[in-house]
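This document opens with one chain alone, in structure tokens, the form predicted on its own.
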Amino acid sequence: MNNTTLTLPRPDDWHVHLRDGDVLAAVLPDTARHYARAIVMPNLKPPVTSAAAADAYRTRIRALLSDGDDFEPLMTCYLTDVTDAADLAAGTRDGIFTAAKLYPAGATTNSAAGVTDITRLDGVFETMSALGLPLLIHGEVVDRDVDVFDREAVFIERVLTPLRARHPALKIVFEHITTAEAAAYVSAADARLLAATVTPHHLMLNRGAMFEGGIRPHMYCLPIIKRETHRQALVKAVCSGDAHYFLGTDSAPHVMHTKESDCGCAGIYNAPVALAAYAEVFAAHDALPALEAFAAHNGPAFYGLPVNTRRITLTRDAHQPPPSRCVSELGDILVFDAPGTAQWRVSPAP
């Protein structure tokens, strides 16, 4: 292994949006090609709020896999103010649910049915604590008096800290963190109970990327990209090899006309290039060996799953540029233009 080559167990993506229907059919191969497992987000229309709906969604995903694919979708329950704890428990015991997802109502794409008052779910969280079922959190407040760039830091103070005090045994993933405050908060916690995913775009970009030469709608995501100081704090956290952090791309496909509208959708589609983007970040900070823990070990350890036995090799060499678009029946989806990713090749290890 050197700073241009790394062989590691096949990674998992612990946060991905696959959508449904024609978009699912178009984007699924990009995730199945690179990852053995993926935590699939439940914010469909309508959202996946029951074990039966999750099982049906998993069946639709599996039906689209090609022969020879060994990709396993891991399903999540979309929490609402009226989530049925008994159904959630039954879905967990039946091997349908791997986690449950908390969207504050109105925080991001298809979150209108999300939670309006987190204390209403204390009974659900007690059930999850007893089951060891992780809670995945989109960690932002949506109050109009809170600046969009401060939503994550305020969420820690107003919501996450009290939640953890009420439910000290609840396993939580603070998803797609974007701030130095979040990294410091996660790093100080017990890694068996609180972990975080970090996306490639939040490691590569600061908020200036949304305004280079004009408005760049394809760089708009939620949580929104923050200042350079926050990006540097995230890079330092993941490149340290800390067990609190693992790979979660938050790859979020939207067809181009919905991104480029007068009220564009939040989300960056990075599935085809995410592994290369992570490799570029770790290599640029002389931390490529730490990528193995981040991509292949820390996530399985938190979820109580085995590390994948198949292996891949990441090689930095002259390589053909990745596709700039993913074509779906509903329209083209622009792929994240991640700096330096064309230099990386992902291949099965011999």
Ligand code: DOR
Given for the second form:
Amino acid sequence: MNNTTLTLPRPDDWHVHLRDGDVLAAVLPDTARHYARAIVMPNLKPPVTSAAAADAYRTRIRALLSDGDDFEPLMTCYLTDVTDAADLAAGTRDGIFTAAKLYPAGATTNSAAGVTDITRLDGVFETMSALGLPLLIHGEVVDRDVDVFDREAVFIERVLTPLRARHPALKIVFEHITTAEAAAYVSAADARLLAATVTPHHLMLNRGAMFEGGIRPHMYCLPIIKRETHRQALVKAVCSGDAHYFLGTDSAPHVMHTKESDCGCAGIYNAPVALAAYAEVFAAHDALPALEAFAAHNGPAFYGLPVNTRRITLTRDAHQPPPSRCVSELGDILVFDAPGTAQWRVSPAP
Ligand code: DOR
Ligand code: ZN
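Could the form predicted in complex with this ligand be given as well, to go with the form predicted on its own?
What follows is the entire complex, opening with the chain shown before.
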């Protein structure tokens, strides 16, 4: 597989956490370097729940970009029990919002202000359906009686299926899917209405990796990494180039001491190596040509946006791997140790 190369349109990252302040300043270059656009998650403290807050956050992001950067942040609205549909609609018409994000309250990092009862948002979902504004879903139930490894599959039957029946025209992205059940469910749907992002870590790791030789907090994320059969189902889904699936890294930086603690944060920082990791997975399954659809075509098609015109080349050759840490004012952030990615180089195509 050495000296493999692939040239494709500049990819987009359809799911990333850029954070704010010092961490934003530290991690933004890693995303802006490789991606033309990114869907920016709104789970800040406090969360981005209004058009004004999203506009201000976008301004803070843009202010940190360098002159030569070719990167556009696409903003999302954090849905709560009291989301104002009129503000969401105005923010969409004003070109501030590209999507809205549903976190079930308590499901993950900074989700405490999320939605406690999804049926209360039916009016918001009607507005979104009329606008064509996609709903991005963290698809896990929060019921403690449901085993943490089953929460995604249970979400499909308890929440997602009834939601889609109530709102058949709503465009939905089932974010960072982790199970064979989710892949089967998404593959069976109309790709204009239901799609999914898949992270590099869920394509590369199974749950055994979290416990290899000891507990490995840097492999902990939500939804939690599942058993090998699920990883294989995800690999099969994305390597087909199927229009339902697109690139979403879920790169989620946390400074190291907050992960290496008695109650460590969920999230894997993969922005510097994610493209290499995807390339490694596709190449290992003789599917490198399908990476172009996954990374550069399927997402824009779903969102109704143009494919990027600039191009990049991915090359697998002898080359200096990226640093294993990102240094921020608040502390170091460990980069995902993605197996086999050290040799991939990303460069602008002529
Ligand atoms: O692992 C995760 N980290 N999953 C999420 O859903 C949120 C994210 C974060 O913000 O750190
Ligand atoms: Zn996320």
